[in-house]
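Just one chain is shown here, as structure tokens, and it is the form predicted alone.
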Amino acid sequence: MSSAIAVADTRDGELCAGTGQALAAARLLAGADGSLALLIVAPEPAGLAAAASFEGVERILTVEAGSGTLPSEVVAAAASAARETAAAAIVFAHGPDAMAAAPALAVELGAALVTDVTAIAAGGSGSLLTRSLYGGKVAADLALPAGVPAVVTVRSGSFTPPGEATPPTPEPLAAPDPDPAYEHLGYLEPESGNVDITRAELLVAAGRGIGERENLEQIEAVAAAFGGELAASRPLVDAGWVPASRQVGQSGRTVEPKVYLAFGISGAVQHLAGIRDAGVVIAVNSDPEAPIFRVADYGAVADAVEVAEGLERVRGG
């Protein structure tokens, strides 16, 4: 029986989204047969133990650190953990705390290196891990022999959150030495304007199809027509148009809407991981081969501006 260990996503002392599909990767690495824990590394990590709601995890491990982001503190704390419960695999949600701590871990354990994976296959001789390359254009199968230890971290969206359960009681384990080499200042947000769209239950969102800057104004006006906030792939963020707050994707926001509008946007795997777990989603293109229809639940193949002046006359009649 093999077992593995998803290293909690933290933030300013919460759980953040990432934890969950961590643990859901981990669940898979482990098997169905496996033990799965959950390693917490935080300043104050028994307020997270106890808000750490998720079915299948028989251990919760925790760890008090300095700021539980530190890449010397993740890493000492991981490899102790991996010993104790001599884990096979051990997760992270990709991000940069991951990324900074993941290779080091993995150089730390001898084990195997596999970042921002999309979906995991396992099977009796091993597991099939999916990562993409090149933007996305480029999907590869890496291939994780039984009994290899490996850390992976796992792109967000990718794995869906296992349910609700009473969480198991924390076992400390003892802190890393402080790094005198590092020390955690805080974390630079950039401006929302007030608006969080990770919040918002209607997200009426713009891409490259959309044309020129001044079409962005009428998708602002559906917004505002139908009560929901402003949204944007990743080109229109990169052009000027919108602020980055709005951007939902990968190197964006991961957003959770009751409904997804979205305005001439193709639907890149970047942006698709940002809009997994939305409600419903509704597409207007004028490309009928685009991706994003491929996920929506109802679609237009139309000029995405002319839709949008349509559905503005019409909510304001």
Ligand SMILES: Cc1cc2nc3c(=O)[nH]c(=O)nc-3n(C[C@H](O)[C@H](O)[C@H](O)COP(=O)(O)OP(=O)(O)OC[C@H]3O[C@@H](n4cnc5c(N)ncnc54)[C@H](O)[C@@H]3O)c2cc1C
Contents of the next structure:
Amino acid sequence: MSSAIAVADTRDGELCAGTGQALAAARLLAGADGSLALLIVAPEPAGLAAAASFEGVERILTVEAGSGTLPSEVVAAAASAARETAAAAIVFAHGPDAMAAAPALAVELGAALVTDVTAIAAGGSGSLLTRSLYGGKVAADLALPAGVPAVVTVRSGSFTPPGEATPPTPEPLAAPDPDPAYEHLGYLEPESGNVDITRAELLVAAGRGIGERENLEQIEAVAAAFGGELAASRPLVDAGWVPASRQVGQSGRTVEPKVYLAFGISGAVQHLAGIRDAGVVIAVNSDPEAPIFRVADYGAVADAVEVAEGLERVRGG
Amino acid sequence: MTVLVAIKAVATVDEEFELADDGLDVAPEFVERELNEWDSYAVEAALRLRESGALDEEIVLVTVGDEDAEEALRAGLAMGADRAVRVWDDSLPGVLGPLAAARLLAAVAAEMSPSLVLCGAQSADAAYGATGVALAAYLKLPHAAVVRELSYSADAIEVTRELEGGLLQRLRLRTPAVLTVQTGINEPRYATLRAIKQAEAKELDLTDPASLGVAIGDLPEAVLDRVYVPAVEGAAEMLEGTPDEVAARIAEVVEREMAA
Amino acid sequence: MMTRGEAPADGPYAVLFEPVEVGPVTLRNRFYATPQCSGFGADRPHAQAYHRAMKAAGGFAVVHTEWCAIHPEADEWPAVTGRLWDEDDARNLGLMVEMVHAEGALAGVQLGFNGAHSENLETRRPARGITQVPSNTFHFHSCYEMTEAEIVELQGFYVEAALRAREVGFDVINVCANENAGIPLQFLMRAYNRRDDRYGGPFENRARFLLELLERLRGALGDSCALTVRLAVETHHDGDLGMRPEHEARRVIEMADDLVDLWDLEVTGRSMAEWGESAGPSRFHREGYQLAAVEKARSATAKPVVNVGRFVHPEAMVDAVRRGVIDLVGMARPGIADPFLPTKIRENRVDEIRECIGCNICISRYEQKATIVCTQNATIGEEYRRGWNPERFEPAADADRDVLVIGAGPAGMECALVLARRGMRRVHLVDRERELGGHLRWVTQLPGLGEWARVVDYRKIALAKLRNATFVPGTELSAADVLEYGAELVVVANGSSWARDGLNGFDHAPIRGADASLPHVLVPEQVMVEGKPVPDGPVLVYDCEGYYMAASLAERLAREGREVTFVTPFAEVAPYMDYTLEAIGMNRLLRGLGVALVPQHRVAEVAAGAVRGHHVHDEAADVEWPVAATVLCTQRVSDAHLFRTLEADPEGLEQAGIEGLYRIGDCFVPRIAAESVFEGHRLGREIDSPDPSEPLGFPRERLLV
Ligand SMILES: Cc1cc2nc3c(=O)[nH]c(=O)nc-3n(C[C@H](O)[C@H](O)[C@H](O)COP(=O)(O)OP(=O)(O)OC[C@H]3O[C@@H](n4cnc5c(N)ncnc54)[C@H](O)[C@@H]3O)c2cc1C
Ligand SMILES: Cc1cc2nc3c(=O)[nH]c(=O)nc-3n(C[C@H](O)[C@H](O)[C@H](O)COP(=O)(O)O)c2cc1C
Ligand code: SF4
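Switch from the form predicted alone, shown above, to the form predicted in complex with the ligand and output its structure.
In what comes next, the whole complex appears, and the chain from above leads the way.
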């Protein structure tokens, strides 16, 4: 029987979506009857522990960290938790915090390290971990070496979080000694009014299918209503309706929003080249055969403008 | 003293490609190599620290890679680095795990005791996003990952890390330290043709794992089982109904994903 | 003759590669190169043949000649069309047939007779027309009214020309009934046909000429060639004076359908001068702009239909075919900009297509009685005399050199691209700005010129694929920097700027008070790039250049709600646009936007609050325009300083190891972008010639005594 630890993904006194996904991956690595612990390293972990209502979590270990959780604190806490539970796997949600902690933890524990994992298949002799290479052109399966623990980080959206259950009583662990090599100086909130579409989290993109220039306002209204930025396929830039800085695609910008909402865009390869790294793609197109539906996560065969009007209404516009 | 910049000659794969016969990588004829984008920001950061007078040290590039990696080293030398070290021996696997690369780089660093080590936050090809921090751990040096701003003084370095959604964290680290650099921290310079020619004459040393006293086989690296072209993603989930119903479903998805 | 079909490519564009039967011949795919003037005609048989063969090599299924005059009474000289006056003309065109066949395509010929519109300046023959009404396109020029016997005789001219064409191997014989030109179309239209005999009056009579003509051609040709008609289905006349797709067009198509193997359906304007409705500039027409009209006539025929409309995107082509509007995709300009467009689609190399930008510079050269050029494709028209193939580049003999190209406008981009393709060791393309494009970066922000950005897009994508080419943005180089840069070859392509003092070709001097450092005086860069505010109130745009800049700025300002007065010494607004077929539309547009158009006037003085000037032919006729701001589009001035400084320092060049110093594009002479692209291309092709700054000679097709 093996055990695994998921390290909670937290920000600002709240659990983030990565926590459940890390737990799901940890469960796969621990096996159905392995034991699963959640480690919370945060300034005030008790509140977080109470909110960690995930099915299948046997222990919740908490470590009180300083106001800006430092990677050194996470590594020290995770290392002692891993030793205490004899964990075979320690799982993080991939992201800037995991990038700062997971590799150091692997070195510290003499563990294997596999990052940005998108799938885990439990096999006979061991698990196979899938991750992508070359910008997603190729996938690679990796086998974990025997006899050592593994530190794993998992890609957002790749694992389904477990169901809800009452959290077990948290077990506080000793806070590690502060590492004098680091000092947290504070957080800076994101600047607003950013029009660089490569950094936008929500892009509302218009293509030739929106028809008339006037309809662009409708698409802009949707972007405004949902706090996104306007983007466009090239024909609209050609037509001078949208500045080139908002063009997505091979000759435009490569974007990586969480959500890409495309209205009346057919999905030509040159356009798709720009959204390969987008999170969720939602396409509205009147043609059911439009190639964009092959890469979209959600699709609607509908009139772009009518749906855009609907969206504004939904948002109480 | 030195500023060490660890770089990688990343592989870029053609639009159309085939896999190698052993099924462990893309066939080499469909691959080109270039200086990892993130690493060019790291080189630039080192050059700027020197130009600003914050540091007056030799800037050394180091990479683990075969002969094809030399072009990337030359590109960094043309930007203005002083010399380069390449670690290789033909027993090393083509696709190196994150621990092995970090361990070898750490061994090179250990011989130089640099006052600062800079790396890219991730490589464009394997995208482990791990090498710099693992390297720091092997060296037992403080580190910061995904750095977007930095200022340096002899005993401390202040950095701004990029977190998700535009949130930033400001940190002070004791030096020597290891930083992994995010794109956008600066604008990497373009080398002039003259600098490119001069770079051809700069010192480029070759060393191997044995000379560094590192046995890669001892590292607990995950084992590559196979690579393959991922199955085309399932067809989109189609949202049906009147435009208003479709809109309501879309709003739901957008709100859910943006909150994630 | 080869009629093999093509193995259809897999994937979304496969339908475009299905063979299509057209009467007795089979087209290997759906790519149909329509009749298109080249300026080579029958008198320059080699240039003609190599030009057409390039499209055949590029994958078109059929390639046509231009309009070929069937008889000396249809003489458009000095404009160059093809001719089939006699066997010698046919023999010269026969070389084209041979070369097109060798590339696996079919050769088509267009039979033309323009009636009243033929000036016959070379033959000095009176023009033969339907009704004695002067041409509305050529000044002071009329025709005689044919008798019925002369009509029958004219049909005979067609038959004889067709037989001559068949004799030299043409596979497709096309009757021109489009663009107000072909007399069969004129017969159909009340606007031209006021006869009251068997050939005039009711529609059946007006259609008689074409029906009889087709019967006679069919009889003479039998099944040896495909017989096709290029018909204007829409001529934009009022009421029933011209062609309407759902009326006259449908009727004549139904009446003649049995006699015809294919219909090439087209939209055109009210007069011959308005063929910009057919060869639509991107300023006014988007891809596929004729489909809506053609769709209305389409169901009248059971035969294959072709239509044009600046098709460059395979998605749009597939869509038009799938929807059943067309069977064949007609192209003139897209195949000029990229003769290899079909091959690139077949091989899924869509991002390598040099897309037509719809500038109509190709047409301008026909209108200027010259040979064809293209903004996007520098090799067009140079296939024979310079031996250029747009897709093929020889390794340079001096490829071990590093090149510095300064300025990433059309000239610099093209030169860098050609040099990189020729394998120069390293090519650095350096620009002060962050993006490629030079002046096109901002010119494409002018209303209607968005598609011109394709000049940049094509080169941006192509350069990105070449490992020996590097674009260095945001870097301004002084002469000293150039010497330091470390290149063996230096190409200066840093462009030009609009005169800030009103210097112009009418006064040969600056204009009094014109000083763009003052708040009320502006030049195009200040408006478009520098963000200098245009003071509130009425604006005067002064144009001494005659092409798009002033007109487009006037349009932009008017669209922003400004009161605009457009003053120009030319006899009409934007006369260069006559050549590009944009002038009529631009005049209509500016009038519609309420711009006051003041041709034939010169500006003598620009002051705060008022501009003073006078009629060009009457200095006493003073005018004062009370305006808050003046935008000067008087002339561009080459940014020659960098080149001149370098040139003046031969020792510095030598010490720096610079072996060659060249200048191309607007920094040499400000011209249209097509000439800059050509110059960049030419230098790239000839970088290893004995003196690259001096263009190599080329064979001229002339009679030697
Ligand atoms: C060299 C090169 C570079 C290029 N670079 C780029 C680039 O960087 N970016 C880019 O975007 N393109 C680029 N393109 C162009 C690309 O090939 C496509 O032409 C372009 O992306 C198509 O844009 P679109 O999807 O908006 O238009 P279309 O392909 O015309 O698609 C319009 C879509 O709207 C749908 N539609 C129509 N009416 C409605 C309606 N009422 N409601 C909903 N849907 C409707 C249609 O079904 C169709 O699918 C490039 C092309 C080339 C050759
Ligand atoms: C330079 C040039 C010359 C042309 N000459 C002819 C001609 O001789 N006969 C003809 O029927 N059409 C002629 N055309 C019209 C084209 O065949 C075509 O109908 C038109 O350009 C629209 O198609 P496109 O959008 O594919 O260019 C010419 C077009 C161009 C660009
Ligand atoms: S000159 Fe302009 S319109 Fe003509 S083919 Fe070339 S790009 Fe197209």
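Predicted, not measured: the structure shown is a model, and the values here were computed from it. Positions refer to the first chain, counted from 1. If you superpose the two forms and keep the largest set of C-alpha atoms that fall within 1.5 Å, you have the rigid core.
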Check your understanding: Is the C-alpha displacement of residue 308 equal to or greater than 2 Å between these two forms once the rigid core has been superposed?
Key -> yes
Review point. Does residue 147 show a Cα shift reaching 2 Å between these two forms after rigid-core superposition?
Key: yes
Exercise for review: Could you check whether the CA atom of residue 165 moves 2 Å or more between these two forms, using the rigid core for the fit?
Suggested key: no
